[in-house]
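Here we start with a single chain on its own, the form predicted on its own, put down as C-alpha cells.
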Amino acid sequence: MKIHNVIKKNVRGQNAYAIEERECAIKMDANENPHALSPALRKELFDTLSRIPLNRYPAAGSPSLRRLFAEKYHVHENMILIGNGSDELIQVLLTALVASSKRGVVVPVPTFAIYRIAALNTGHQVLEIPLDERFDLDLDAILNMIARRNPEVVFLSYPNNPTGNCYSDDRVLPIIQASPGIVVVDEAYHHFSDRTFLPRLKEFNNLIILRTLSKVGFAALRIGVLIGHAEVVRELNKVRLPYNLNTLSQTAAEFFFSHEKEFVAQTENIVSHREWLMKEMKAIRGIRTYPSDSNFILFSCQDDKDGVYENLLQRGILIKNFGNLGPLRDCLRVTVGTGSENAAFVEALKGILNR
C-alpha cells in the first residue's frame, strides 16, 4: 500500500495539532482554570459519578443537558447540540457543510488553530485573512472575500485565542449580515468577557454560537455546546455520532448547573487576578502587553523572547511560545493562574529581564 494513495492530500499536507508536554511546577500555558474543585464539591461530584452504571451507554444526544442549557440560554432545546468539546462541534459542522473549491472557509489569523485543521480535514479550502495591527478584524478584507467567494462558513473567536481581545462589535455584525453562509461566533471565553452575540440569534438564522465548560473548570471532561437555529441543528444531529458525550461528562455538566455560583465565583476571581497581572506586567520594562477579555494575556518582549521562555522553564514555569514566524513571532502567552502562581511568574519575569 502507498499511503499517499489512501490519505487525503489536505491531511497529508498539514501537521497534527501540537500540544507541548512538559513537567513544570507552575503550568500557565493552556488557558485552563487554575482552581481545583473545593474538597466538598469534589466529594459530592465523585459520589455522584460513582453511582453511574458504567456498563450502560450514555443518553444519546444528552437530552437532559440540552434542556438545562436551553433554559440557561433562553432558547428551545431543539436549538442546542452538545459535543465532546467545541472541537467536535466544529468538525460536525464542517462535515455537514458542502465543501466547494470555489467557496471556502474564512478564518481570521492568528486565531484558534482547530478552525483551519478541521476545515482542511473535511475538504474545505481555507481563506485566511490577517487581523489588523490592533488584532481586530479587517472588515473590508473580510467583506470583500464574502462578496467574491460566498464562503460556506466564517469563524470568529470572541474573545479571540490567542490574542485575548474581543473583536469590535461593529465589525462582527456586518459580517453576519453580509454572509450567505454560516457565521460561527466561538464564545469559549465568554465567562471572562461577559460579552455575547447570543441575543442576535433572533435576528440571524445563519448565526451559530459556541460555548464550553472547559474554561470554567471542566477541561478534562470535554463539554461543548452549540446554539443555532433548529433547522441547522437538526441537520447537524445527523452527523453527530449517537453516543458522542459520555455519561461521566453529562453528569458533571449537570453538576455544574447545580453549583454554578461556585464556578462563577472562580471566574470572577480569575478576572480579578488578570487585572492584577496585567498591571504588574505593564510595569516591567521591555514588556508590551495586549488587551485581554479572556483568562490569558498575550505579551511581547524587546529582548530575546525564546530566551525568556527557556529561562522561565528553568524556573519551573511553563507558558506558551508561538515560534518565530507570523504576526506572533515576538509574542508569548501566559494563562492567569492562582495568586501565588501569578506572583511567582511576575517575579521570575522581572528577574530574567533585569539581569
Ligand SMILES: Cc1ncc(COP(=O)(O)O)c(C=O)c1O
Contents of the next structure:
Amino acid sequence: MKIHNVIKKNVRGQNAYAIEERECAIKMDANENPHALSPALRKELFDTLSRIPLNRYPAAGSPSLRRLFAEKYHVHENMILIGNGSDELIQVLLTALVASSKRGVVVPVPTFAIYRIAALNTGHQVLEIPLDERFDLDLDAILNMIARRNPEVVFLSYPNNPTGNCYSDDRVLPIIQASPGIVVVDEAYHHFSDRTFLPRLKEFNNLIILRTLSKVGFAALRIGVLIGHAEVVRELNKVRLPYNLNTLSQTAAEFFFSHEKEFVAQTENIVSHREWLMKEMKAIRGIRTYPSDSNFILFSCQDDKDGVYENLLQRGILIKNFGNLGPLRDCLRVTVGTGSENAAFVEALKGILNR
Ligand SMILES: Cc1ncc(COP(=O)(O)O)c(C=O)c1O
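What would you give as the form predicted in complex with the ligand, now that the form predicted on its own is on the page?
And the full complex, kicking off with our chain again.
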C-alpha cells in the first residue's frame, strides 16, 4: 500500500496537533480553571457518578442536558447540540458543510488552531485573514473575501484564543449580516468576558454560538455546546455519532447546573486574579501585555522569548510558547492561575528579566 494513495493530501500535509507534555509544578499553559472542586462537591459528584451503570450505553444525544442548556439560554431544545468538547462540534459542523474548492472557510489569524486543522481534515479550503495590529478583525478584508468567495463558514473566537481580546462588536455584526454561509461565534471564554452574541440568534439563521464547560472546571470531561437554528442543528445531528458524550460527562454536566453558583464564583475569582496579574505584568520591563477578556494573558518579550519560556520551566512553571514565525513569534501566553501560582509566576518572570 502507498500511503499517498489512501490518505487525503490535506491530512498528509499536516503535523499532528502537538500538546506540550512537560514536567512542571505549576501548570499555566492550557487555559484551564486552576481551582479544584471543593472536597464536599467532589464527594457529592463522585457519589453520583458511582451509581452510573457502566455496562449501559449513554443516553443518545444527551437529551436531559439539551433541555438544561435550552432553559439556560432561553432557546428551544431543538436548537442545542451537545458535543465531546466544542472541538467535536467544530468537526461535526465542518463534516456536514459543503466543501467546495471555489469557496472555503474564513479563519482570522492568529486564532484557535482547531478551526484550520478540522477544516483541512474535512476537505475545506482555509482562507486565513490576518488580524490587524490590535488583534481586531480586518473587516474590509473579511467582507471582501465573503463577497469574492462566498465562504461556507467564518470562525470567530470571541474572545479570541490566543490573543485574549473580544473583537469589536461592530466588526463582528457586519460579518454575520454579510455572510451567505454560517458564522460561528465561539464563546469558549464567555465566563471571563461576559460578552455574547447569543441574543442575536433571533435575527440570524446563519449564526452558531459555541460554548464549553472546559474553561469553567470540567476540561477533563469534554462537554461542548452548540446553539444554532433548528434546521441547522437537525442536519448536524445526522453527522454527530449517536453516543458522542459518555454518561459520566453527561451526569457531571447536570451536576454543573445544580451547582453553577460555585463554578461561577471560581470564574469571578479568576477574573479578579487576571486583573491583578495584568497590573503586575505591566510593571515588568522587557515585556508587553495585550488586553484580555479571557482567563489568560498574551505577552510579547523584547528579546529571547524561548529563553524566558525555558527559564520559567526550569523554575517549575509551564506556560504556552508559540512558533518563531508569524505575528506571535515574540509571544508567550500565560493562563491565570490561583493567587499563589500567579505570584510565583510574577516573581519568576521578574527574576528572569531583571538579571
Ligand atoms: C476558542 C476555543 N474554542 C474551543 C476550545 C475547545 O474547547 P473544548 O475543550 O470544549 O473542546 C478551545 C480550547 O482551548 C478554545 O480556545
